[in-house]
Amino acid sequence: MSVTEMFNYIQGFLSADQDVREDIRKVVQTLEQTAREILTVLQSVHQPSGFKEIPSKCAKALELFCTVRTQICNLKTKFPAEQYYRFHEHWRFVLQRLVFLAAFVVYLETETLVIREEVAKILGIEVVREKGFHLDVEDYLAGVLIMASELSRLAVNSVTAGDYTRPLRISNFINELDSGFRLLNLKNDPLRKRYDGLKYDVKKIEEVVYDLSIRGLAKEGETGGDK
């Protein structure tokens, strides 16, 4: 093979690569426009009347997730299931923001900790690495982190809207949380300084709870939550 016919070669295999990427982009900008819907119906709930819609706004985010599924079975076909890492650079933002996004779900409706196999299932994805296209354990943790600030949020505005009990079972759950993610040994950068906002969620939510205490409103809601 001469010097021209090899840089042809390679010439041909950087413009199929940049197709494959180009046609995983277009896919991954449906499935961010799906999430921001998903996100503009979950914020609702930090609205003073949003308390009482949180079964309505839950049911159809879920039912925008059955629109994010078809989207990830599209992507799937995209490229090879072999070299899921090569491109997950590409989605890896977006699934993070969609793990965030089931696990609020999950949590508006349980007030518990969704597991990785159950974002799984919400997504249509697998968990295990030789299935195919799944759910990394680093894109899990970095959506359950992405929740814990949004339920930071929630604490602060559960008090505006009158509801003096949800910033005490919210500083309970992220209290737990953070006691998990002490038991791990975070070596991904990125992880690792999401990680570190966990400290100030928990701050935030603590703040909270002390005012609702100093004011006696804390004591007052735990009164009202047992009637």
Contents of the next structure:
Amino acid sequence: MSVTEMFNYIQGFLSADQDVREDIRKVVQTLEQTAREILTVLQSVHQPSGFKEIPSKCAKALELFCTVRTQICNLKTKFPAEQYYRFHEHWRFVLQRLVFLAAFVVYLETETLVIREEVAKILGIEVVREKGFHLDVEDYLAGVLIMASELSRLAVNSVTAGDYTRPLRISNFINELDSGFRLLNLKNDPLRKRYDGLKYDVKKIEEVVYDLSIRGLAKEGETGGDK
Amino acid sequence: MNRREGEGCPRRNADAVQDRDASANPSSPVIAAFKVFQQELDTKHDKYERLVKISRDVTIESKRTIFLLHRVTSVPNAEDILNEADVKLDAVRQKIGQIAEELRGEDIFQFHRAFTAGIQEYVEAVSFLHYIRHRSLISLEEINARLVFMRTEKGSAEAVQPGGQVLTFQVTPSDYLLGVADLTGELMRMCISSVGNGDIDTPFQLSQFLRQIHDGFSYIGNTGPYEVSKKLHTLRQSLGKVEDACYALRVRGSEIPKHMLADVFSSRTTLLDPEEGVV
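Mind sharing the form predicted together with its partner chain? What's above is the form predicted on its own.
Okay, now the whole complex, with that chain kicking things off.
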């Protein structure tokens, strides 16, 4: 094979690769749009009026996840199933956001941490890599950390809206989450940096709880500044 | 909302952290789940680190092979060096076999960054040897054909056994491209040193070969991996040096005795790039 032939072959390969990535990008854009729609629905829980409407907002969000499932089905068709990580960077960001949104909906409904399998079901994907388009554990954890930030904001806004018990429950939840994360041996990668932000969320929620406790506003006085 | 300043009392915060951990029920589903995540992440990171270590060995041995190969221009019996290089590269291939073993059942792209540097260095070395022998560019297919390993329970063995498995490592077109880009730097060095040794045929052959490679890279442009653009710049410089060497030989070669060519040449290259030494 001559030099020219070799480079022609490589150019063909690179060109085909670019085409695949272009297709993937287009589908990811549709996913990002849907993610924004879900976020818009859920953001409104921070408003004082929003608290009563939590169940209906969760229902609306879950409806939109149907669209997400369809779009991810479409995404799966754009590349060979065994090359997930070759193209993973294209959807990593939106997938993490979708994990956050799913986790947030589940928290609003049940006040528990959604498990990985449940998120995968909501998104219509697998947990185990060998079975197909899957949810990488690091993407799941990143999404959960995004939710932690959202919850620290929710704690603040709950108080403003007059709900003085929710922050305490959020506090217990986030503290448990923090204990969980402290079990992990993280490398100096983006997940580690995101995890570093968790302590500020913990602190912010603690301060909310403290503010409520010293004023005797909290009904359960078990945490924070009673000491 | 009140803002207390800074971290507050350190002792109080340490107590708070302990209380939080104590109140986290060790058998809670959240903690249990995170223990699983810990194991998964540890397993993945360990594999990544093992691959990095093997890749480093591949890089070092490949580089040593390249240094060895540069000596062909200055010794009478090139065949010994080529054979020694073969042996070294066989050892490198065994290491690549270990990479293939680690990647068995995995998505190779999840770990690609761990070993890409080593593989590029190997491509550079093996294509250098191939050029010295055959005066042509080794193809990706030829490279991959030699990265087939027989694996039995006892580890690697050369003989095909009935219970043996075939394990392959596929160099990606992208890594091949980057390895070939680095090869051009070594070819440039070889050109300069061959002139210094009085070999006036090699530079012209190299010039033509490098031009073909350069044209190939220009054709690919920026549709390749982003590192190609930077390497293309270096490639142009290498090609320029080689073309200048050919020019010097053509213009000055007839009037200067061979044994003085090296001196003429070394002053020229000093002007071009103080870093590039002449043999």
